[in-house]
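In the form predicted alone, a lone chain appears below as structure tokens.
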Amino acid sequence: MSNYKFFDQVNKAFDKAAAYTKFDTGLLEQLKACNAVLHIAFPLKRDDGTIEVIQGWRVQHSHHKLPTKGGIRYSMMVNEDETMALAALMTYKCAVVDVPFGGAKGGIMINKAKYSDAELERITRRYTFELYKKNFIGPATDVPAPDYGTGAREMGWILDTYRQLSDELNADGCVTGKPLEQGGIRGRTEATGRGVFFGIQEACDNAEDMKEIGLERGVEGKTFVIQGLGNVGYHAAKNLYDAGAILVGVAEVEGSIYSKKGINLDALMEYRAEKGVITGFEGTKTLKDSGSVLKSECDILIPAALENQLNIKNANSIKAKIIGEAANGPTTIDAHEIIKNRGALIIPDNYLNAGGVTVSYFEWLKNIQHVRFGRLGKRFEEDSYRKILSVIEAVSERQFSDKELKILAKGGGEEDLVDSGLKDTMITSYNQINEIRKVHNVDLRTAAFINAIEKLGNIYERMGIFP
């Protein structure tokens, strides 16, 4: 796997789908190309006084819509190829779920665990300064977000640095995934994982499709394995677990565990917080290594870690009937073909993990509109519902308790509206690509690419770039 090129893998999937579209070769090449690639290097003064050179990237894949949008990851795996591939996937992902952004991605090549909080803050602020100086950040230009190794804290540092450099009225919209007190939005933290759940739930709700792979309709009672209990993996697992699915396997960096009888997710998280590992958890079998559980018996496998986890080496051993790609690029092209030909349903990353960018879009709208979702209508809705309920009481013998009135007359607050918008987006988008899958007799990944290419190609043709 040493010659693995992530961007090449993305483009191979693109080319496969492009054959089903009407567009000129030149236009298709433009759709694939990264419009702008920034590689920066800057010095960091460590806490001990030594100087270290830090490498970072930001890629803007497509300017067909602005701003461009994509996360920033902190990892030793960060390089130009990976960042270009992830930026391209962001473009296609945004198109699939009808979020009006171009795709972008950023990253800093560091092992986060080896730096103090003060050092991480200096790295983040200097990276932001470099992005600002090169016009690679701004609410109308390029809007970063959290990714692997980053979170609300880093996004807060980015916003604070941007505010010091710019007098932009809509400065809060320069980055999403921020803390609530800095203009963040309720529901953003769990958005990607919850979107994964909504996508899997919608797929499982299709009785005809489930029958094809030998499963009953619905998520309740289905067994699942999760790889990675980070932000995305945990919330995907938690939502499935709460919906009645049975967690039977977990993989983390330190190893993997399996139990046919099921694993209590809440108890496992408490154990991990105390011990620092998942291995040795009561009632489970600790397997050979972190990759072993991927080959276990289960209905649903959710790779929610990094790319290239399902590959030519383990594809023939994957037994799951549904693969829910919560991570970016977790399945190589060769592995995809092997698993698909075995009859599994692969729900692709360029649709399934779009929950994060969907809710980031809502946060960005909130920031540039300067008003919280639900602020204008929540109380009006509650008063209207109470009037309707009082009419029902007047014309019937039904009397509602205070507790019932509180539930039934609840207006839509920010979190409710965000969750509703996310759910609708994931359901609508799944049905779009599933319809394309059946029309062309292709897999869901190819269908999602066809969907994205058609939307992007139509925009480019209307822009008149090609005669």
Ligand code: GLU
Second form
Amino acid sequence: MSNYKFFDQVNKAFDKAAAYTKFDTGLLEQLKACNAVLHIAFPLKRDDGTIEVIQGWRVQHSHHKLPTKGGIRYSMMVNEDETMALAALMTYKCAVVDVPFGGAKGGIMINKAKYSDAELERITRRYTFELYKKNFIGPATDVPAPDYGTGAREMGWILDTYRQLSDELNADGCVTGKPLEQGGIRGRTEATGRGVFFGIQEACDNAEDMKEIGLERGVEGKTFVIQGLGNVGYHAAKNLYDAGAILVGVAEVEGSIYSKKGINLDALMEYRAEKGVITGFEGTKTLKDSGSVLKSECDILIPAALENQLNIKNANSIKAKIIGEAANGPTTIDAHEIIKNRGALIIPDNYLNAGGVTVSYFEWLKNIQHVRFGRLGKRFEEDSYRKILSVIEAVSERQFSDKELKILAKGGGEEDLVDSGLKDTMITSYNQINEIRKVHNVDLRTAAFINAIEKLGNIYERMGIFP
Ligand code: GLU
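Having seen the form predicted alone, can you show the form predicted in complex with the named molecule?
Whole complex next, starting from this chain.
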């Protein structure tokens, strides 16, 4: 859809929420505006010697807190409007989950599959070089991360390039989602999907809210459909699946599959690793196109791919009671109204997929602290628990086995602390926005925007406006 304007969509959702806040129009306009937009074009020498022009963007939406933060995506859909919309969503998302960053986003308009690994490395390094020259990267200015089409490998290239250009002491903090050996953090890869799970679980555990949409309490036994088995989609699905939810449908680029009885996710992943596609997987029905499965009967639908997936064309056919927006901007404003008016609960992107940036925040903290979480306290905690347990043994008949001691006297290591911080963030923020939803009698997306606008507005009122 060429006339689809993603940034307008984000701003419309913002405006709806802004009406519930006390800020004047001028300030609200400033909150919505992208503070800095960088568009670059640079040459790539392809492996065969020919030269191609590569287009890239980086948008810093809000400087109310620094650094600005947000992923870098590689896709043919990347353009200035998309990057601006995604950068704005980062600002609101960070505000909702109290991650102290402004929002940013970057993108390179390429079809990854058409380039060799060496070419992708050259593109990534040159892009980083351009960002550096324009002051669009650095631990205190702007910190990229993975997004659609990028992962730890690309982040490793970005850090390495930055290191060659800068002697900054905190250089490791110039990018997050890095490989562990380059200053990454345990749990970052899984973080967005796991956060999506914690958010959906928190919603499902609220008996009163479930009653409103005619569902029983709890995630267990609920059927779900996932669109996109990439990093976010896979980990969201895997966590739900392990918690006892039933995967009934999967959509991927090549097509979609459905099975009322449930799909074995682990077996499906093995099948895809071998065949390269999900279609034709045993025990499932292959549907005629990728989008068909979104319309199937299920309790939870999780769009975990790209924007504009639930739109005016298919919204009337969506049957799910809960929409879990793992992707950024998967539901258009029109579709949102249609699905909401049918009585479904939409758990919005600006809250639900914030687990990624939350753990990025932990990674950045680790980098600027130059120490791994748990390094100082883990052994101390373990020893303290052991002392308490031995007192319990001394005053009771109970003798703990080695296995029990291992579980009971566990100190928090990096992976435990990251997971605990992520879980707490997702639960606390859900309850904050759910409270606002009830106070103003609005939907969760509007509630999340109200929450973000209030936090941002209070900061902006005191800053950056020269007399
Ligand atoms: N790309 C992810 C997002 O859209 C993560 C951003 C980050 O970690 O900075 O939220």
